[in-house]
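Taking the form predicted alone, here's one chain by itself in structure tokens.
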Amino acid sequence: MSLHPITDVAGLHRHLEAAIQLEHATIPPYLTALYSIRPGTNSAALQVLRAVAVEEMLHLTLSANILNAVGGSPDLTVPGFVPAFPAYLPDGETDFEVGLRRFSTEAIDTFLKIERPAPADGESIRTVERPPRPTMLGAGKVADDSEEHFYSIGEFYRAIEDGLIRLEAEHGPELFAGDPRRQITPEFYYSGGGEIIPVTDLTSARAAIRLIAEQGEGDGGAIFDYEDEIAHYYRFQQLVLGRYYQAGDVAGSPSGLPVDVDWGAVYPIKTNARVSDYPEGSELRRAAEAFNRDYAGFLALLTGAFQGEPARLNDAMGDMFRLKDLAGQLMRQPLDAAGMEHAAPTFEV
């Protein structure tokens, strides 16, 4: 799968499939940093990471709603859906890769790049050149010069919105002829992070995109979104700058209460761990494999929910608690006698 400017419904489907993959690709890194924090420490960082991860699940679900509304079929179980970390994001940033690492200044620096703001409304969409190397959009896939590569997630969604507007003008209401029974509606989604938006037309699709973009990076880089919640970018920035944002602040200069962060209160987990890092036949190897099986099951439940069985979303959310316990068991285990490095989940599906 590669991304080219949206000119037809098939191209729109590819962009929305990439959007679902993109939203998911942020979740393992955020969860890894979250679970690596030692119990009883870093309450501010825990709150930020937990809230952002929950909202990314909302964004994933909203993207699935849009894809279903325009006749697509979300599938989180296809080969290559889960990236082999470290990896580039599907929307095309090339100046950084996303990996699985402990809570640290390095991790937060990557998260700031993930959530970096797009330009304000009315400015042109920035694209970037991708070097000729494999991408996470497919095993062995090498980018070509005609592909789209966006500088930020917000600009990627703006391109999707522009495509929806053009295709709706061309096809009329028939563009949104997807089965409404596949929509995740509020009665099936109550895990927090904001209100789910069923998508039935251009207006509701644009509302879903607005929520995704503003929660992540703010409206044109604004600190607060239209619901007066702090955008992801600025939540992460608070941890680095050491103060909370409050109303009236300008970007980069929060003036609220101090944010207490203990960068050392973490399990020293192995960065971008692989199952092959754990001895064959060992308890660690079995635990890592069990985590990956359960994570595959979690993605299968989400796929079922998005393909016409929305009640399965509740089962998937329940699985998240079991995954947290499995991740914690791994992260508490040293990889050597000195305890300098600990195990970690690998998210190899």
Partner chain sequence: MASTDLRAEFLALSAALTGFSVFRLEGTGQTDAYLTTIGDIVGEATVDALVSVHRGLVDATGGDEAELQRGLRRELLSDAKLGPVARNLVKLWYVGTWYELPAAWRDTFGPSLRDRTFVVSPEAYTEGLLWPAVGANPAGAKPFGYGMWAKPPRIDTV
Second form
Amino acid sequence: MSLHPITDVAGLHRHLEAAIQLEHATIPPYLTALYSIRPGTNSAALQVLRAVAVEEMLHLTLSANILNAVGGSPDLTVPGFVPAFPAYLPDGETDFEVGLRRFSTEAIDTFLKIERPAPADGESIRTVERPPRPTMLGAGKVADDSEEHFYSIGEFYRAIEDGLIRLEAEHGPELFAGDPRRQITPEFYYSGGGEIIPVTDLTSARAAIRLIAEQGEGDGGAIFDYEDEIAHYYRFQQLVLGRYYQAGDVAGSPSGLPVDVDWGAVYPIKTNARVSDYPEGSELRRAAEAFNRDYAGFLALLTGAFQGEPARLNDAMGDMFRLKDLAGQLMRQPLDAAGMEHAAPTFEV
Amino acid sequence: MASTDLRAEFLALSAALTGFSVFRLEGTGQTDAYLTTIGDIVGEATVDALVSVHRGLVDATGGDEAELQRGLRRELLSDAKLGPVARNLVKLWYVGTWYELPAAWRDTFGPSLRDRTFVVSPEAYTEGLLWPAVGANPAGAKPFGYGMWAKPPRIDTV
Amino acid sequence: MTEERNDRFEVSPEAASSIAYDVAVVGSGVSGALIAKELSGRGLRVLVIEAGPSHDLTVAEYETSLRRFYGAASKDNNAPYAANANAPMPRSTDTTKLRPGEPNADGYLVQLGPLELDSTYTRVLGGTSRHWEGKALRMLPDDFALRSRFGRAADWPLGYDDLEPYYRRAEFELGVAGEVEEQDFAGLRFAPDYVYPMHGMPRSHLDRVIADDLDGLEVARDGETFALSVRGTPQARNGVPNAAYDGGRGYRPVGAVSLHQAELGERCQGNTNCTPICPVQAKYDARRTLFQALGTGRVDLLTQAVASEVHVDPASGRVTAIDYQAYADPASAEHVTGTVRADVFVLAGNAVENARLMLASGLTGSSGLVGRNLMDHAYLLTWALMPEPVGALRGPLCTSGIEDLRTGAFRRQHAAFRFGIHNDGWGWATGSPYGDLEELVDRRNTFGPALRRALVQQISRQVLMAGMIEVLPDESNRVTVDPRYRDRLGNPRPVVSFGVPPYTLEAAAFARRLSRRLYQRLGAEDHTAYHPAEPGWVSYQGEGYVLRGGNHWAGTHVMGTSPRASVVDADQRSWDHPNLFLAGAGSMASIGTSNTTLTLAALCLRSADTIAKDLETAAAPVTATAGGAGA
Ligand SMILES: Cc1cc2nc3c(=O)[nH]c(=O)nc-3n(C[C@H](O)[C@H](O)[C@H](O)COP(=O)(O)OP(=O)(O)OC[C@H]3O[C@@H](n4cnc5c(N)ncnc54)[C@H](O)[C@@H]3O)c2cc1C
Ligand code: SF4
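Would you mind giving the form predicted together with the partner chain, to go alongside the form predicted alone above?
Next comes the full complex, this chain leading.
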């Protein structure tokens, strides 16, 4: 049981806002690794990173649906929503930093920590409390001097699910009094990575949570979820272990087709680059700033989509394609004459 | 990577000829591939000649764009040897394709075995600048996303 | 390089020869894959024989094809697919201007003319659907009754209403995006409350600009007046699922084909490359259906095996076996010959290859019509520059068209046609944008910022309207074989004779006149020009036109009501060989103004029902065949 169970609607909103922030916080690191791969190489890694990033977008949208359903209002434009990288995420038994770095074994190690599975019993929610850190995502704040950390994202969502069940028992269906027109439905969102679930009651809310948890870490350590989709944790692990998982495999021993990874076919981008690393007045600097502006614009579009104009979601997706191209241009800019280090988008919003 | 100076000068020349900034050219990731391609086919000396004509013009025109353009026409684009190579360089950046040089050029300056029409690499195609120039995507790559075709094109003004 | 087999579903030639199958299908294109899926779904044991390699069941392999396309200097329809001398395919680049009496045997097809056809097809896993564009148009009710309504050609042995339920099933299998409300022209009828599986593709900016000026334009023809309007084109690419589909159950789009996890194949992203290869697998291709068929566990796939001869029992006329040549390495002619046995045989190699294989086996049909009545659409391309940049080269190749002249009393006089409005600029007609770049750089001496501006004016304003004109069946248009022309494995190559009659040319002339009027109304600069030196050039009443191939090979084994006047019956069953089905567009009695695939898919679904009934299997329980709304 969590140390600070959700006992009121405000607490539920706070946790769901944290969930949205947390889902989002993984996107810049995943995208950075994804875009750093040289085109035409590393097909397997590209597919894995791409699939995970796409699913994080889905999770973010599902969390927004839940928050909207219980009368909250997702806002991705509040100051501090995007962490300053490197950042600490509010999950993990011990702290670890998540940075913006090129596709590398180090990056995958971090990603494995982010997505690490919850225990199999499906009951316990293990948390630790720690003093806050300045670069910590504000998600786990329980008091001014303390933050609650969940061992895994799965446990975090279990705490939310507990809260939903508890509050629904208390308030009845009234808990889900949010405007259904704010729901993102399959008409507005469709990706190869699973279907969006509109949330209108406890059942659909729990279905959404189940999808998030199972796609993420494979709840209870299962490699494939109820839709036969492989969990993020195991997707990443395949890159390290050099083989695809197939049905029937046990964790740690994939037996499918081989996975080829070329760790060298990557742009040597600067880790956790900042705009201030780029010469003032240079086109590079202007481009990095433009990227950040556009990224902020993307978050504003998403916010609009989650606040009653779901059709804007498609425009936001269009922005993603443009941002990808801009990120690619940045990553090809040598920072030194020998081209040892390259620029990268900084995600300073 | 080519010598730093040559590389930088090659980019500066390319920027003047294509109308795209050095940043945008570097953003294609093709600088080294194109420098190598062109050097392999027409020889390093010709590449040196190309960049030094441009360097000379930049020095002489002191930032006057119109004068620089005029100089490029007079000394580069109308030069029997350098002109066709400069035009090929433009096409290279725009579509990633090296075009076989005109027969007259090959007769006069000697054919190279590698001088035939070819796409430098799959990426050279997808990174072609023609498509961004007209607000489009190269067919089969860099899409804009579902339904974006319903909006008017976004074309950078130059 | 020797190709490895995937032992999960691929059989070796030896194994294939030793198993008695219920059904053997030649070809893994839309026709073959649909029949294999339907029959295996009903418990039957099926073998699919495919001439091409088993490539492209993983995303990585698929990307190899994509990169082959990126790196190709000629980006023609077959550019993504490796040349394979054991299963050669036609390339549009092989088409040259014919001189009278001199065949062009440079490519795989031997072309006798008089009209040069630059149509192609693909012999790879999934067949020609790999590079089809995905337009999924139903034929019109009138198209099935040309003889009774217009005194032309022959009526089909079945009518629109007979095929309608199968059209619905086909739209489900192919995953068609469209809006029924937009299809209310020329008597097209849909089942009550029917909606397409997905909403229509958004109209391009270009479509809207054109519609603004063209909608409502009245065209008088043979006593009738047609008010033109720009309508969305139904197409088989993933879009927004329609929640109202299947009585409100909705539709779940099918993603990329992959042997391991790959979250690809989502919504069309506007890569503008549906032909020849969609990079994200948003466009339907037959590998999707084939993959579902393989998933039943009852389908064996024998790839790199070219069916070479059909054997018939002279007494009963029944097919007893089909021989195939199995090669291990596409780079070498070395092969072994094997034989497959089955209760029912299906040829689904496409209209050209089906005829070629029958004729190579000496089976000309008691009607003598095998290979005859070859049809294709004739395309008349017209192109212009719009007054302002409209954003050419974005989006699916076509999102809208003009359908209003697809039928009418004028069909007694001349052919029907439709206009497709192209989002991909002039490429098909002129080689743009490459040609434009060459012109501006090499001849107009433009460079620097001026070049960028000139390119915008020259390219972003492009519009191309493609008139797709009906060509009626004609026995002298045909595929034959000739022992002088063989491929590397010794199989006779298709020899093609094709020409178009005044009935079609009159429509071409009319379409050209109409296009002039459309461009005048749009204030667009008409740049259309046809040169006598081009392949496809025809002269009609003093004016020259260039007709391009439509890639819609059809009619080589037409269906009908009698063995004397047709090769197959309405179920695509051979009149002469009761356990042989000739499947695909070859069975179409005429092709109207619809791209052929949706119709051939409907026909194949119908044949599958017949074959299943024939075999009356009491085997495995009937598993759902994933019928669409009301199917
Ligand atoms: C550029 C282009 C664009 C097109 N666009 C459209 C469109 O927008 N809309 C539309 O409706 N249609 C379109 N078409 C037509 C469409 O692609 C075909 O109608 C359709 O794919 C035919 O399917 P099929 O299965 O009958 O034949 P195919 O797809 O040709 O499949 C035949 C299969 O059989 C195999 N095969 C052939 N011979 C043998 C043999 N002897 N032994 C073993 N295997 C063999 C081949 O390798 C192939 O896999 C287009 C075609 C082209 C070329
Ligand atoms: S437009 Fe692009 S994404 Fe869409 S189907 Fe065509 S190629 Fe695929």
